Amino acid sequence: MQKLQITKLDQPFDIVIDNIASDKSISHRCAMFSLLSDKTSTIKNYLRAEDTLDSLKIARKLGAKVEDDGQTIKITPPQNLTEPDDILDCGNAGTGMRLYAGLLAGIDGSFILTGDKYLRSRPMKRVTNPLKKIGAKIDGREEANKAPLHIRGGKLKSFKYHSPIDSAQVKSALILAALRANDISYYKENLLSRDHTERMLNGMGANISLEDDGWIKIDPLTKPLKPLDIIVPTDPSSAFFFAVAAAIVPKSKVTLKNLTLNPTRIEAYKILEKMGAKITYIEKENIYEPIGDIIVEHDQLNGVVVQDNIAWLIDELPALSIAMSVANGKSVVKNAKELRVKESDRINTVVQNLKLCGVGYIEYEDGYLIEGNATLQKATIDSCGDHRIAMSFAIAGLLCGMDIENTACIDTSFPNFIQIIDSLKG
């Protein structure tokens, strides 16, 4: 157990930060992603923490050669994926064992998914299931729905499935499935989620498409994908800890450099924008995702209800959390119960750590109400092993003062966090 003291900040701030982490969903495809081609793919600026390292360790494990001056890192894929003589450890990282799934459940061989504890714990029968109807055969406690998972790769069927729930993740899982089915396959979402992985694809010559009704076509694969060339941009959903940081203390000021400005992955800013943050966005170049900066200046935030796009913002709701509890009026977030099977179930999580810093709320089951207007207290937090949480309230403790347990998950997702946080305070 780890514990993490915040002292409240005494000054505003006027900062440009340009090291905040790389963007974590990108960097575990670029890993994934690599191993479709058959020549060296070029990845900078690639997360080196914990999970997007658990990535790179698993494509090593497949036959891949990694390479990494600290500056670049180079994959060369195997001519033929290889079955492992090892487990495949994950991590804490949900998005690297149900998009591997996916991969895998299409490769000839035997392959065991596990992770830490906590991913253990986290349901995957969403990604499972489908897989398991067009020809995978993946075994795992609970019927499949608990790591380890254990995945006999083989031929796959193509399919037409609409989706019950609208995840990046299980989008990407059956798309990279699709790759390897027998002929063309169709997904669809009933709202478009985060859509990083038919852009990387198709930048590498894949052949995924949105038609008109909704439905993503997904063509099998004939050859080998083009090698990535890469610069991974800044992670917006990291960022935004910094943006709601500004937004709160008075006459602050965040300029958060090369971002991906990708509509799916800023709408956290355009709510924090639609209580009242002045927010400016500024597009520098868009070759796989567009890329610029994002500036973030407190004003007088006010209550908002939050209930479209949920799938475009539902890691940046633990962190708007805090900004609702002290915008001017009630808050309310509705549509989101994919928060109960996050790292940890966070909607409680939320609701009952505000309580402990004087924050009114009312809890549902897909979502909360925050009553607002509360000056926070300090308090003992425990984010149950919950990176957003921990973070989110240690942005909470900018105002007030912060004491926060089981905090060894910040390292496994943005290692210089508490740097930036202390750069702050000058």
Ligand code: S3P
Given for the second form:
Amino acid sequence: MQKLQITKLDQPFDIVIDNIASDKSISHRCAMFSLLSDKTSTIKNYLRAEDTLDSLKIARKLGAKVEDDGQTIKITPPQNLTEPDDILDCGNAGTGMRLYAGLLAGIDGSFILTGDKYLRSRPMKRVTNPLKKIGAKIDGREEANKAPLHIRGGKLKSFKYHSPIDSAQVKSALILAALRANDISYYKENLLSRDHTERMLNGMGANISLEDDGWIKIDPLTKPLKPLDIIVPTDPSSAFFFAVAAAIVPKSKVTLKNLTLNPTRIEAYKILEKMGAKITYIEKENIYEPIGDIIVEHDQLNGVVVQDNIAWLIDELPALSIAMSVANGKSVVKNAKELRVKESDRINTVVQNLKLCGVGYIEYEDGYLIEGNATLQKATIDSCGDHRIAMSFAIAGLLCGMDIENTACIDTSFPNFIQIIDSLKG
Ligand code: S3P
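Same protein, different state: after the form predicted on its own, show the form predicted together with this ligand.
Expanding to the full complex; the earlier chain stays at the top.
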């Protein structure tokens, strides 16, 4: 339980930030997918934050050799993944737990996935139910809805599954299971969620294709995949805190370097642009994903209605709520019930903390209305153990000062966040 005091910024900033945390989603997948090869994967810029280091520790417990010289991580998988003699601790990471559940469901052995008190309270039946239907043996509290989960991996049947939730975690868990199934499987979601899994696995030689009718076709593996050779790009969700900072601090500008520009990840920047911020996208290369820089400049922000493509901005809505609070006029977020089952109930933690800062709101079951035109007031905020809540209100604090409690969670995704906030002061 750490505390963070943010002081009001008394001057604009114009900076280039090239040390934002590496992408969390891609880093988790590097640790896991390297286990599907029979050769050594080479990973540069792996995110060294609690969530992704936990995924790496699990890879080790499953028998992988992990060499880390501080720059490059090399992961050599064992010939066959080994049954660990201990629990597999995913810490705070929903991605870690749900993807490993899918990967381990098809591996012969007994595995126990657990996590911290926040993760142990989050719903897992979205992955365990479809996995059980294809033959996985999984148990846990509330009929395998809550961790600890016990997985007895084994043979899996192919499937055709239309997911009721647009979730990359569910999709990835099912794709990983499908790779071990007895025949071709099909998966569908209503909105394409982040597609790092498909891109990376195809880059490693898997056969996963999006059909014209929206079904994702997954061929089971017939041989080990090629190893990964990847430089993990910067995380656009982590960078987005500084995009909002530039958008709300008058006369400010930030250049965010080397982000993944994957369209499923930069929707929040499009919303900020729609609100009035000046945004420039510069694509530089394309390796597994388009990669480049994003420049964000302050301008007058206006209220906005956000109700489409929610899965593409689910992680950025807390930070966007800060921009919405100071924008001209009302903003509305709808169709975002998923926010209630993130690292905290983010609908509740956003509006309760905004209220403490003097912002008017209406809470809905699936979102909120934010009054806008607020002059933010300094308050004492509780992150409720949610890294994105802690960092969003730290950004709000640039306008008014802020005391934030329970900030150790920032280390789950963005350990040098505070150092970068300090650098805005010049
Ligand atoms: C993630 C998917 C998203 C996102 C999470 C990371 C991933 O969750 O919120 O931070 O890496 O697949 P859902 O897919 O469950 O919405």
